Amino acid sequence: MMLQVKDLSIEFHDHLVPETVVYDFDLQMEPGEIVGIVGESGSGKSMSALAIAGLLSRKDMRKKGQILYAGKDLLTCSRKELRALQGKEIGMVFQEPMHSLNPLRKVGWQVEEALLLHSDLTKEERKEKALQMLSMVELKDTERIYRSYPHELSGGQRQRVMLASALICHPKLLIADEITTSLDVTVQAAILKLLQRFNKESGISILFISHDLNVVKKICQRILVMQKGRVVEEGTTEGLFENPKTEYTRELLDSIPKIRKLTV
């Protein structure tokens, strides 16, 4: 098994009043496999896929339970054990690419950056690994792309630069958090055969976060359905969209526009 949470517990201390955002959430990935995580707005489950990552604060939060990832505890690891991991191991990538580029760095910096921290390549190495993943994110002119600046380039020309960002170090594990939310159709059914096209050439694992079933079913092999911080349904993408265990999952799946056939 590749990464396995258990009984994760998130608790916020900010307030006057403690705030359980995630109660006793449990996951299992095997290395190839690809699982989404839905539910509402509010739901728990990017903050779930942030403790994953070992993004949240170790200050004015409480998180219990275990994230075992390559024989370590990614919630009691020292910070120098969980930042070796950070983008060598573990990628992730938002939902808004322009909240997590640097606006005052060029794309070509931005994609090398976990080169800077995870290998000792020369800087001409470093360029000529970054050219060529931003041609296997299927972005054309690599060489004016790497020289721009974020705003410069279009939002989905943005969200390939962050897939490729998060992929130059070929992790094992890629977190995607609603990264085909702010896309048009078109771009959207894109990038998801492009996570298609890594899981199957490299075989990474993939965690797939979103609120659109219908987009979770296109690209995941298992899904895991959260409600108020809790899992209240977890089962095969196919079982689940054939027979909903619990009203809230009918309710997400009453929710996916139908298509109705015009008659003349």
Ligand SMILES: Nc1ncnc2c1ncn2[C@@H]1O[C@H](COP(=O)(O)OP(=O)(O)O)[C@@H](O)[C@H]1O
The other form holds:
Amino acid sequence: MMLQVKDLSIEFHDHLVPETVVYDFDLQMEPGEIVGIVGESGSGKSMSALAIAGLLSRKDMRKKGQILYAGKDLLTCSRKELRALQGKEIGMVFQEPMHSLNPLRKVGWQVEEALLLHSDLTKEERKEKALQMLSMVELKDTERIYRSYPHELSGGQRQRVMLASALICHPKLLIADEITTSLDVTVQAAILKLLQRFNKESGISILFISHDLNVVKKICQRILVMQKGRVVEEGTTEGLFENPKTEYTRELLDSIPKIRKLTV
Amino acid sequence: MNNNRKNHKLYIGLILAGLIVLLILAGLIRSPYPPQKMEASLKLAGISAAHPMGCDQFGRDILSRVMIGARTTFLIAFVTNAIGLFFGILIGALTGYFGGFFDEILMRFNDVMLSFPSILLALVLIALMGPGTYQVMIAMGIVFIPSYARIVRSEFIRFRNMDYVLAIRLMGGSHLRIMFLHILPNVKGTILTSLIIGFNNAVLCEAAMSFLGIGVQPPDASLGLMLSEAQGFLFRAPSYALLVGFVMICMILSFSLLSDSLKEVQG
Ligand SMILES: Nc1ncnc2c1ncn2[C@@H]1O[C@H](COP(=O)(O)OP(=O)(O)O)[C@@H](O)[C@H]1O
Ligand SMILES: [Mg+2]
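I've shown you the form predicted on its own. Could you give me the structure of the form predicted in complex with the ligand?
Next comes the full complex, and the chain you just saw is listed first.
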């Protein structure tokens, strides 16, 4: 078991009245697995993901339960241990390709940043590795992209750059929060293929989050359905599609346009 | 057409700023007369070829005094804003980025400072330190900190939860790295425009303090001090006050115009 989340609850304490946004969240992931989380927007997917990445502030939020990564509880371990895990073991890519890169820094600089922080490679070695990573995410003309600013790239290109920078230190778990949501369908498909390829070749586990069941079913073996901060259903992708247990899942399934027959 | 107007502002601003800079630089190299040299026969003499701006109540050449006066005023505005900006960025970045209890305390203190007219606050500080050019710089610098801190803080709040900041935190980037390598460069534009406004405020604030006699002390010169001296002879030598006022207006106008066109370029 690489990741085990037990009874995770997340409560905001930055207002007068505490607000719980995630209740009793449970999740297990094996190495190499692709697990999906679906649910309407506001259902707590991102909050759960940020908690797993250790990115929720320890001050404003109270978290109950456990997040065990390789046996270590991310909620109670020291900041130093958390830092070490975050840098090397867990990577994350976000929804908005506009906001997930610093607009004032060149792409190459940003892709290399993790290497700067976690390795003692020289400048040339870092550049070489970054270029290699950019071509791994199937970007063409990598030299030019290396020298570009984020606004000079398309949304799809930016999302690939994000992947490159998240994967450059070879994390074992990638959290992908709505990474295809702002892309058009063909680019979406290409990014999904890319994720699958990485999963096959390097055995990386992926926690894939989307509000769109149609996208999730394409790459996930297992799916969690969330509603109003709770996991309401969990099962294999086939199981879920053939025999949805809750009304909510059925509604989500119904919202998929039936142009093609389901081919799962 | 819109573009044209923008260019006008930019050009006029640049020309005025150029004139002021020229005046200051010329004064640094050599003023026409020693600025402190008094000539009894020239008391309040009018404009002439030898004294293009006339002479003041002690028969000192006004042009020469405007040259060093503009320099003093410029220097005060510069140091004031440097102090305000340095501590403002430090406080704003820390409170905005980390939030929490520390932030609350400092910002309430900030509110208290902002609720007094800045002149009043500077007055209190001067009362503690005594008048003088350096004291004015320090007093005004301190008074300027809260407004910069507030601007920087709100920008840091805007950026601290941006996805790329989260991504760098996930990579294990330190808070300092995020604050000063990632967020601060994005705040540069906002800081620059407020810096120009701050600059103008400092020029006016210096004038007000010198006018009240608690700023730059004679026989030194600053635009504010000269204006307060000229006030006594408004009817006998109106050109004195008008010319000094004109230089001050040029200084302020040039920065306003530059800041305006800068804002328009930034969109
Ligand atoms: N600072 C906050 N204080 C209180 N509630 C918040 C805060 N930030 C987000 N939330 C709430 O948390 C819930 C879950 O949000 P999120 O995890 O982003 O949903 P999803 O990613 O599934 O769309 C939402 O209902 C949102 O309103
Ligand atoms: Mg979300």
